[in-house]
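First, one chain by itself in structure tokens, the form predicted on its own.
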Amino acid sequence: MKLNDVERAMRAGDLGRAPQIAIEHQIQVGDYFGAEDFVEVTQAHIMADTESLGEAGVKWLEEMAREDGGRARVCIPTITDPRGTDFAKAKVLKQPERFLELERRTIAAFRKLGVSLTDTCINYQTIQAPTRNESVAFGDTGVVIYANSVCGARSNYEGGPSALSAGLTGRTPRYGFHLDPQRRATVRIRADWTPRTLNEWGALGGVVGKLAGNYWSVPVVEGLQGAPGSDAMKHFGAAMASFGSIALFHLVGITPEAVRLEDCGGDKLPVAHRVAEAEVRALMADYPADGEVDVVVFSAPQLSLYELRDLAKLCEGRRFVKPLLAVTSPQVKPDCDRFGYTKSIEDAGGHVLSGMCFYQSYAREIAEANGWKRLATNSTKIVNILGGYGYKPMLASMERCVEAAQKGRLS
């Protein structure tokens, strides 16, 4: 890779041991992907849950925090993805103390490194959305696909060490979705039906993700009627990333790089697939919303203030016989409290959790501790994941999920 004067100084250790370790890591990543040089980035976002980090990852973070006599610091705004717990609700989830101690150690290490503990996967709704052509280094798949597609920013999926390295160096290897050619459409899809609810938007995203099929594919979707809002885009992109590892999509007339089909090169592609309501319903049928329910979860992605407002209204006058968990960010939670949404949800018997993500919270262990098996949710992303944790996930609208918490079953 071509290095400028600052990068050569980092590599020589002139700017400290931590930046030296970071840029050596980045050079290896860049060499692997064929990057010619680095691109400066303005923000970094790090996967922070200890289920992903494990003991080895936490020790590595602690070692980095001790470098340069404990003076190592990130040089650009660097924030965290959700943690593995909400300490205020750990007893509700029945999370073992050994997991909580790993969380405490991780938090301490990040603080020493100057990382801002935002603990959110919806930073584009709550912290600072990147702008078109802004180069960033984001880790969470839902964050990356939203930033690339809806905001028009530029990021690859950055693994934890790579995202922290970007925070320490202020740059990342210039490859993949930082390059114009990689952002051109590779598969053209015609949508003959437009979703209405968030679970339907997620299911359509899942269908598109499966059709596109791999990280380097860039689907362009035409035919949608009307522009989806931020929450719909959030569920659509998160599910597409989950089902297909997709990092960038275009919606004709909606997303910034596809005002016209030809803007993203879609006009040069044949229509490879047509997606109607039947295809979306078929994916939803893989997670049948029928029968007894053990727990209802709204998570993955974290809920926006508007989602919590809608949920709170649905909870009024109800009393739940099954646990309902609504997961949001530390930025949204205070407003949820202030506007009375938390009270409405918790008066019905639900719980509003902050700063975590359900499937990153030792989901298998808490299922065993609580006797949870059949889980209802409106998140298409989470149903795609939780089968691997021993759950039988059920996909339904927010309204039906709330009814399931009240009645103990979906019908």
Given for the second form:
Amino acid sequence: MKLNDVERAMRAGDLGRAPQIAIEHQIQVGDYFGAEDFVEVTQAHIMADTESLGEAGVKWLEEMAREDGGRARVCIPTITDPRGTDFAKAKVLKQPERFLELERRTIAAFRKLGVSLTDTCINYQTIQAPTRNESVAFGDTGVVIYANSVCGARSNYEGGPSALSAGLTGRTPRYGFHLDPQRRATVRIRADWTPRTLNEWGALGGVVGKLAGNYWSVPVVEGLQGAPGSDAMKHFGAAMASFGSIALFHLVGITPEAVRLEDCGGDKLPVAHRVAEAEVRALMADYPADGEVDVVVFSAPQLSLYELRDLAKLCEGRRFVKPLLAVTSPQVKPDCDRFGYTKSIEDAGGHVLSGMCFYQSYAREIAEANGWKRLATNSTKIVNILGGYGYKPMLASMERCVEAAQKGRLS
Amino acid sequence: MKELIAKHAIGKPVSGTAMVANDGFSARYDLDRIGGTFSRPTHKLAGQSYVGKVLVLDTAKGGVASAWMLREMASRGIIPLALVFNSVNPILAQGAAFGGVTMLSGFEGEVTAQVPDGARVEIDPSRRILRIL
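Output block for the form predicted in complex with its partner chain, input the form predicted on its own:
Okay, now the whole complex, with that chain kicking things off.
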């Protein structure tokens, strides 16, 4: 990679050991993908739940925080994805103390490094959405795909070590979705049906993700009616990223780089797939919403204030016989409390959790501790993840999931 | 002996037994990282141990957690010997760099069809070569 004077100084250690470690890691990654140089970034977002880090990752973070006499600091706004717990609700989840201690050590290390513990995967709804062509280094696939597709910003998937490296160096290797050619559509899909509910938007995203196939594919979808809102795009993108590892999509007439089909090169592509309601229902049928339920979860992505508003309304006057967990960000939670949504949900027997995400919170261990297997949710992303953790996930609308918490079964 | 040339390579030379499937890979979605097996019921390698194997798979799936998890798995010795893919996302490249894992990606043709399951293979990342012995 071509390095400028600042980058050469970082690599030589002139700016400290932490930036030196960071840029060496970034050069390895950049070389792997043939990056010619670095691009400066304005924000970094770090996925770092301790189930992923384990003891090895936490120790590495602590070592980074001790570098340069404990003075190593990020040089751009650097924020965090959800943590592995909500300390106020850890007993509800029956999370072992050893996991909470890993979380405390991680938080302490991030604070020393100057990282802002926002603990959110919806920073584009709550902290600061990037603007078109803004280069950023975001972790969490749902954050990246939303930033690239809906905001028109530029980011690759940046895993935790790489996102922290970007925070320390203020840059990232210029490859992938930082480059114009990579942002052109590669597969054209015609939608013959427009979803209505969030789980349907998620399921359509899952179908598109499976069809597109891998990270370097850029689907352009035409035929959708109306203007989906931010929450619909959130579920659509998060599921597409989860099922297909997709980082950028275009929706003709909706997303900024595809005002017209030809803007993203879609007019040069044949229609490779047509997706109707039947295809979306077929994906949903892989997670059949029928029978006994052990737990109801709204998470992945964290809920917006509007989703919580809808959920609170559905909870009014009900009494749950099964646990219902609604997960949001620390930025949304205070408003959820102020507007009475938390009270409505918790009066019915549910819980509103903050700053975590269900699948990033030791999902296997809390399943065993609580006897949870049959999990109902409206998140297409989470049903794709939790099978590997031993759950039997069931995908249904928010309304049906709330009914399931009340009746103990989906029907 | 047959040699396959990759477009991208990272890590140290290794040799071992190939475990092959035309399926995706995500450390979070697909693995029981404590037990060292594929745990996603629908994965083509479900129930099989990946420890010490040269995994030959189609592509990276899922999220960003693998960037941390490969190092964590390496720290406990419950990790594949190497990873070989038709294509990877940045997360696996970042995870391989962070975890010191040997990885190749990008081949002429479908790599999972060219490497027999159970074959003895050598990987030389400096030359981007996968050798089927």
